[in-house]
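Let's start with one chain on its own, the form predicted alone, as structure tokens.
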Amino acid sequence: MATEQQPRREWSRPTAFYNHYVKWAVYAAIAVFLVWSAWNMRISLDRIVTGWGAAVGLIQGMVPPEVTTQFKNDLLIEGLVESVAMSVIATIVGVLLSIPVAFMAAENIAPKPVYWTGRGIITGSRALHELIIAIIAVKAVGIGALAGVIALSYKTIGFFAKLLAEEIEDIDTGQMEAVEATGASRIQTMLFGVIPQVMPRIVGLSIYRWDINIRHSTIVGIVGAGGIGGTLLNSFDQYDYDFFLTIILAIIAIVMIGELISTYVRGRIQ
């Protein structure tokens, strides 16, 4: 007797959906929402060809940058320090104030109620833009590095406590049920049983949060929150568009050797 032939089956591409007319509708969605997003910002074609025209200009001015002024160059400078100290003192205070917030967010760790309160905390920082916080603190503590610290020491607690949470979560629990198993306290658990585990993660989100906070404190200065943004914004302002590119190519100089700096400090702790 002729063995059955088996019905030849065909390989199809798996989907995210649930078939394929609910794909296409949400295909057809999103082109609708380009499209009325588009219209509702009413692009037109003059309005492109103007803004091209201004940019011209506007690059034009820029081009040579100023570097001959001694006076500018103090202001540069003193601006570019006070932007480099900003970062430094928030991510030191950041990770600080984070390090418990993110042992409280850890679900693996923490009660219920602490676990709750942590990601309350996280997502209450990660709410809101630096420049929101830099605003209200200068209207706290007035014009100044102070008020730029502490929009960025803010905004590092929702970043640096949210991953380092996660990476407690993912710790192995038998170092820490080995240390717990010798009697030692609550404390002494976090201290031998799961700070070892995340050491290395914690010094490298730390040189991380760092290199963020240099680039972003030459933005919070613009709302009057100290760094080089306040000089920034003065020499746009005065339509001193030369010295305005001299600050923008310092700014990349001191991101791109922050970032080198942080590419190798994490290098050498991997």
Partner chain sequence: MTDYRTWERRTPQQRVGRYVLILIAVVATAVSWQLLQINYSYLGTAPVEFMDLVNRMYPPNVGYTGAVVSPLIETVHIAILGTALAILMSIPVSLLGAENTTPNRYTFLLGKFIISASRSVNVIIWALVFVIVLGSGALAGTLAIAVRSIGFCSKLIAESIEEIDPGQVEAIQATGANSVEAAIYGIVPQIKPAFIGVATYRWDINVRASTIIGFVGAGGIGVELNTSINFFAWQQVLTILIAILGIVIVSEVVSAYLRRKVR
Contents of the next structure:
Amino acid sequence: MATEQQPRREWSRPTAFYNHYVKWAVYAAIAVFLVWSAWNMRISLDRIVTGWGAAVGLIQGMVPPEVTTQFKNDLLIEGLVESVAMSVIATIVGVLLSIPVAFMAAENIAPKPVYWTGRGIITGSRALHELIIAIIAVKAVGIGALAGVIALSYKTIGFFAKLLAEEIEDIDTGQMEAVEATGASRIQTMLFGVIPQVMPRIVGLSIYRWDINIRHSTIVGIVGAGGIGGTLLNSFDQYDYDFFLTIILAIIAIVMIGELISTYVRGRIQ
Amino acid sequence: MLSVTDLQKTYSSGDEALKGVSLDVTGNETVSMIGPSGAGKSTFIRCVNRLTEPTGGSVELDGLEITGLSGGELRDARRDMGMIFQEYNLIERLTVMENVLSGRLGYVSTWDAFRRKFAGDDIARAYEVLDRVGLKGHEDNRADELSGGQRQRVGIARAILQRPKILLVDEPTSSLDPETSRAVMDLLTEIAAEDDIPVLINIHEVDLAVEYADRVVGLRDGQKVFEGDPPDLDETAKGQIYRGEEIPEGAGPAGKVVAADAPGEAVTEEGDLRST
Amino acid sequence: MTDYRTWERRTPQQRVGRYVLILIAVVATAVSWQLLQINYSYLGTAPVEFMDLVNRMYPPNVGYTGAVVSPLIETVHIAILGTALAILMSIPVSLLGAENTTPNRYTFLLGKFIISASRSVNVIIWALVFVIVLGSGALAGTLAIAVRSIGFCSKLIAESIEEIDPGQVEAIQATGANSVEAAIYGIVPQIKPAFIGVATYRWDINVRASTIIGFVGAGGIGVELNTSINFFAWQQVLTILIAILGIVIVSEVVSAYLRRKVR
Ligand SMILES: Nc1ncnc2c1ncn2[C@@H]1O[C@H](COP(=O)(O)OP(=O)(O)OP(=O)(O)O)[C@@H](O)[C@H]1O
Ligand SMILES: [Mg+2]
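Could the form predicted together with its partner chain be shown next, to go alongside the form predicted alone?
Now the full complex is given, and it begins with the chain already shown.
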């Protein structure tokens, strides 16, 4: 090896894919797929022109937002109040249902079959969008706020139990063992060894979830599950665009207020 | 050669980090700058390539005034100054080769930079330099897979790939163990000699400064308080630099310890003498 | 002494705060319960109704599977294109909305405004708006998903831009590179994991969203689902639900794979 080697004049970056051909093939596949997707949207100049006209018309129809008609204001207030009420009840019910599920889905506490059941419930809750749950709930219990509460509570389980289970999984087992050592039963161990440790987290997560539930409670009405969403869809169906805008602005306001409260309270708790 | 005159820096917080410091670095000498924490060593080096904007004074590199340069001109000037950092400042998630080649970014188009397309000469030289700093075969490793000493070697390789006219080195050894520190200092002085470029090093360890430098500069409180040959750095001078002690009458090599409010003229001449 | 006093004062305050919080929660619950005027007889029959629904759904209509394929593909198109558009747009928006890369205070405010405007409106409402503008179809759905996702992606990416190590950018600048090159070498590699993480996370959300925007006519499998429900074709509904579960699971597997690829 004493001979002077000719220095290499080329270098290419190692790739996360198997080699550079695979890399380019993957990129090309992505590009082709995007083009295919765009093709399927059937975007045409014609559509853009009419779309532009419609957008201008929509904005003219929307501005100024409708605030003067008394019965519409009543509808608006009624819808908003119902949405907020739904979010509160759904949070409470959802959290109460989530706590046992969280214990089931905590690997350090639950026996394997229970653990997998708990995980299954969580996955089931997370898999479908809230509107799909809501639409099924509407078919089961009829149009109205009850369907909304059921849908939101159900969605709360997936979120809340998952995060709480993770919290339980990294608790200090020393405290739990101390309670167990006194001869406490399994349930007692959970009540006195685990719950006090995760209580702040439960409160914080509940308020966080309430914030999310407010957002959802404003739209489940679109499929008939109560709240302001129904009013929104009606105004849309009746081409009542200035009221449509009023409702959207009101929803944004409610959502922001909810977020502010939730951030403030969670800040205070910690 | 680098020639800094009356350099001043006052941060917007009101900190006067440099209160008029003058210094020449010439030939292929290694100049060590020592001083207590907060003396302004990093500020000085960063003002030279204007990573920090000086608020007064002048910096000249081979006759080109750096302080007045705008955008593109400054970028061209920076290509001639290789900088090495205490925390290495490598692009942690890129490969060693990309880090080294990034020293050439001042010479390639943005599009080529994006595609990682560098000239064959640069790549050949990068392999050569990696070999020289002892990292042969590591070109495809990611920077965050390397040890501290290896990372600093990558930092050095990146700087020399610039073919700079001077190396600016800010505390190259503070994050390294003593043995690795020596290896890095050996490497730096070796490069200075081989490539015939001067090196300006900020350093905390006085013994390393004395061992490796051709000249030592002491900074205290934004002012140059010492400049001289390494053997001249006696206890009196150290006391002056690190503890702010008054210069006892007649003590120490006269003309080497610079009075705080008369920065550097006497010494500048001496520096010139040395370089001839 | 001062410490002692503030400490003394705060504890009862905290305790009062806790009672107030509990009180508010109880009152809110009671008032909400009252307001909703839920008819409990429905709740009583709900399990029966639900089992009935399940019975009518089972078995899924296998013959309908063929009809589900094309809307399912449309759903994936909507999710992919919506996410891709959002990511593309969130690059400039996040640069504006990050304190260390925004050119000035006004651009920063503009960035923050785009982010919160996009985030404060639900995707289904965006879908309604785009259906009015563009007529019903997948295009409206894609834009709705894109517009809703911009704020989400930009917010998270801006946060990761604010957390980068500025030393790496400086080192590149010190070599004489221009600012675009400094961004490509100094910023991009640092935010890449966060970027991929955000993109795949949003992709997971968007796959779910693209299954429901059809309820308001914005394309995808939601259109089919809505029609089937309205015609009480419950076995078709189950087929569709299974199909939706399928793409949700496949998409999560894909995004988990991508996240692992990019370290
Ligand atoms: N970005 C900055 N903004 C405001 N003040 C600064 C900034 N950087 C440095 N300073 C101040 O300038 C003075 C000199 O700092 P500098 O980092 O140059 O010192 P140093 O000699 O390199 O110290 P060390 O040995 O700790 O690295 C210090 O008082 C420091 O607080
Ligand atoms: Mg320093």
